[in-house]
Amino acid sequence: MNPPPIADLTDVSFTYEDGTRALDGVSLRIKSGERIGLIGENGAGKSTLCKHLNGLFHPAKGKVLIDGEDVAKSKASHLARTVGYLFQNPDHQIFKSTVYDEVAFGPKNIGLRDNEVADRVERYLELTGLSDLAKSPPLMLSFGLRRMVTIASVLSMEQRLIILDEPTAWLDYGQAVLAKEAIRGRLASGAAMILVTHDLQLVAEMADRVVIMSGGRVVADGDAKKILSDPDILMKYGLDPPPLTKLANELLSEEAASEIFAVADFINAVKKKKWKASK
Amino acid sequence: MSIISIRQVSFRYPKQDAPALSNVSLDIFPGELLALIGGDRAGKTTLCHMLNGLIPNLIRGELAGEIIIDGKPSSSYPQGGISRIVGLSLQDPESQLFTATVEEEVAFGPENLSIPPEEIDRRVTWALEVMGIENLRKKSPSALSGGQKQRLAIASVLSMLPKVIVLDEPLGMLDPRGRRDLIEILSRLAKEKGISVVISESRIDEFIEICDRVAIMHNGSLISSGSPSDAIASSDTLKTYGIEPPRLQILSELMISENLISQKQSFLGERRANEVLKSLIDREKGGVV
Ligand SMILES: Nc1ncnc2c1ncn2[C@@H]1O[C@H](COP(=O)(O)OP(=O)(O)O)[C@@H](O)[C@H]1O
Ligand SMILES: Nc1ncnc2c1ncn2[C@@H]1O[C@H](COP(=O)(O)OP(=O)(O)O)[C@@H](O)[C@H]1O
Ligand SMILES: [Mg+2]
Ligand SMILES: [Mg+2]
């Protein structure tokens, strides 16, 4: 028998207290190890969806299963062993008085032994470039460093599903490079990922499947490269393709343009003169 | 004549060893669009807070040098006096939203400028529309999504139509269309109304083509300030400053090193990339025929 999907949402709807219907019949099945880029306009329902996967919210209608278990019936501490969640705003997540304790909290909470906790904290502080700041109060750090602290906190739990809500917003170039490496390390160990971001280039680098949300619904779901190279579908949902994609679509043949995700791809197409046929 | 002049300014936050800004001099001119780029901790936020008088009037520290806003030292303005000249949206929009509804938030600034009510209504509607959140007028700011909060924070600066608009990392949480729309409106406000616009960011991909000037900050110092193509001439240098180089610039550099285009044809943004590549295609096709 196949293992159950790591996350399985069936017809999930959710309405906030002020009457805003933020999710409207969302069904989504995420296999173990799958890497999903979750994209969509501001207010599409991405963060609300994420909060259903770690038990922060329970659906008004529909069902959310994590690892085959109904989230509505699982304890938060139990779910935390399987699902890690990086909040969109780091300040909603930080509450300890040192960086070390902040990163140690998760591993302790899922019952790791002291020496394992120490190992994890050291490793993830190192990976996120924070080793020298272990004793600092996290809320005194810069925006970028606060975000790095929360990334270390989430990754250090080494869960099988990590949900990253706009992880690179507020990171500078060097920090984003470190963060991506650290995340890739978890993916290489087989963790599944939901990556929420407006950086479609980042999605191209990290995800193999793309889900587009709009108005609380899933409006597209499929192969990452197919969706990311299709300007029509991106534009339809308010997601202008990145400059490289636009350039490729204007100048290269349709076939060549559908394979441009990195600068190197573009160079190759130029060398092979895969230009668009002139009208 | 500059509208803001920062002269040899250094600033140190209380109880900090290192200064957040060291000997920074910068003039901001009417109608220009200035990109203030640098990595995390470069000093961008500190400088933005100086541009609207938050430093030194509310945030204290050790300050040296002069900050002249519209002809007067920033410290000589009465409380709130600078806000009719300079509007600032904060990096974390949540820390600036405090009213009960979205429309009150956007009306708050103009109300304090004693603008007639009909004009306030017009401005509020305009600012909500350009930021794409007019359907959220009656909602509580705390009940918005992250990106919607950022849109609201920017709308409440736009509605004041100040002489200078300063946006501290405004793009991070905006969706791609929201970014494009914002950049378009800022560029229009600068050109048509002579409003000066300062955008602080650690990447510049999206707005390199509309900037009149790019200032690079690193470790509290202003490294350079000049035309976009001069300021960001090398993507490797940008990386050492924690700035993500524009992807098309990387493409351009690679094409030059592979002799596909000449140094003179280097490009940074979309428009120029299109021109250069089209001329390359024409030449090749011409050669074949
Ligand atoms: N606490 C809240 N109360 C009421 N409405 C909310 C709340 N949080 C979000 N919303 C609304 O729900 C919708 C989806 O929000 P969200 O999931 O945060 O969007 P996204 O993460 O895709 O930007 C938006 O219309 C937003 O205004
Ligand atoms: N409120 C503060 N108290 C103490 N130090 C601060 C404060 N705000 C910023 N700093 C420090 O000042 C320097 C410049 O920070 P900042 O202006 O926030 O840079 P940026 O916006 O480019 O990330 C950093 O070293 C930062 O840690
Ligand atoms: Mg969100
Ligand atoms: Mg800042």
Second form
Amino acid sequence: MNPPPIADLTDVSFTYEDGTRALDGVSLRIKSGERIGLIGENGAGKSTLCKHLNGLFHPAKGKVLIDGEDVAKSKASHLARTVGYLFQNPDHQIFKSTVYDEVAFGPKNIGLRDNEVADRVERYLELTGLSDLAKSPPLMLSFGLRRMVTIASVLSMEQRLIILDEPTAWLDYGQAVLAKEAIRGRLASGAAMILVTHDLQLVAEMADRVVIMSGGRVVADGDAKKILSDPDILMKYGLDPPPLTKLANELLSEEAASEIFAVADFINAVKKKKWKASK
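Now the other one: the form predicted alone, given that the block above is the form predicted together with the partner chain.
All you get below is the one chain by itself.
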């Protein structure tokens, strides 16, 4: 028997007070361990959908279930044990006086013992390169470091579903590498992920399933490699293929280009001289 989905949205619609219809009959199932890239143009409904998963919004129509429980009947504090949410702007998430306390806040509030809290904080500070800044006021750090603090804070809760809104925005290369490795470590433990981003190269690296939204609806849902290597469907919804995919399409054979999603893939194809046939 298949386990129930960790998140199940059925015919969900939502309209803002100004009359903007943000979601229009969205149905979506998310299984434990899935890595979903949620993409689409600005205003497509991505953030609104995600805010239904942690109880910030309740549907005007339809139903949202988390682990089989109706979100509309659950307290946000209860949902926070299962669903983590990384906001796009770290300043909307930081409120404690030190980096250590910020990362410790979530684990403390789900009732972990002091030694368990300390273990988690130390682990995620190390994974995100923040150990030396544990006593620093987070709001005095650079924007990139503040983003790393919020990543550590979300991951330290070790929820079964993590929603990440532009997790590598404002990070330099080294920080982005640390962030992605820390996230992958959490996913390796079986957590599901919804990655909301305009960076399709990041989606190619991190996701195995892609959901495209447009006009408050799900317009495509499937294997990440198939969707990201299909320029027609991406162009239809105003999306550019990942940069590596675009380069591969220019230089490599069609068969080879369809498998390029990371730098290592591209290097291997070049070594094997899978060039596009000259006209």
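For clarity, a rigid core is taken as the largest C-alpha set superposing within 1.5 Å between two forms. A quick note: this is a predicted structure, and the numbers were derived from the prediction, not measured. Residue numbers count along the first chain shown, from 1.
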What angle, to the whole degree, separates the smaller rigid part's two positions between these two forms once the larger part is lined up on its C-alpha atoms? 16
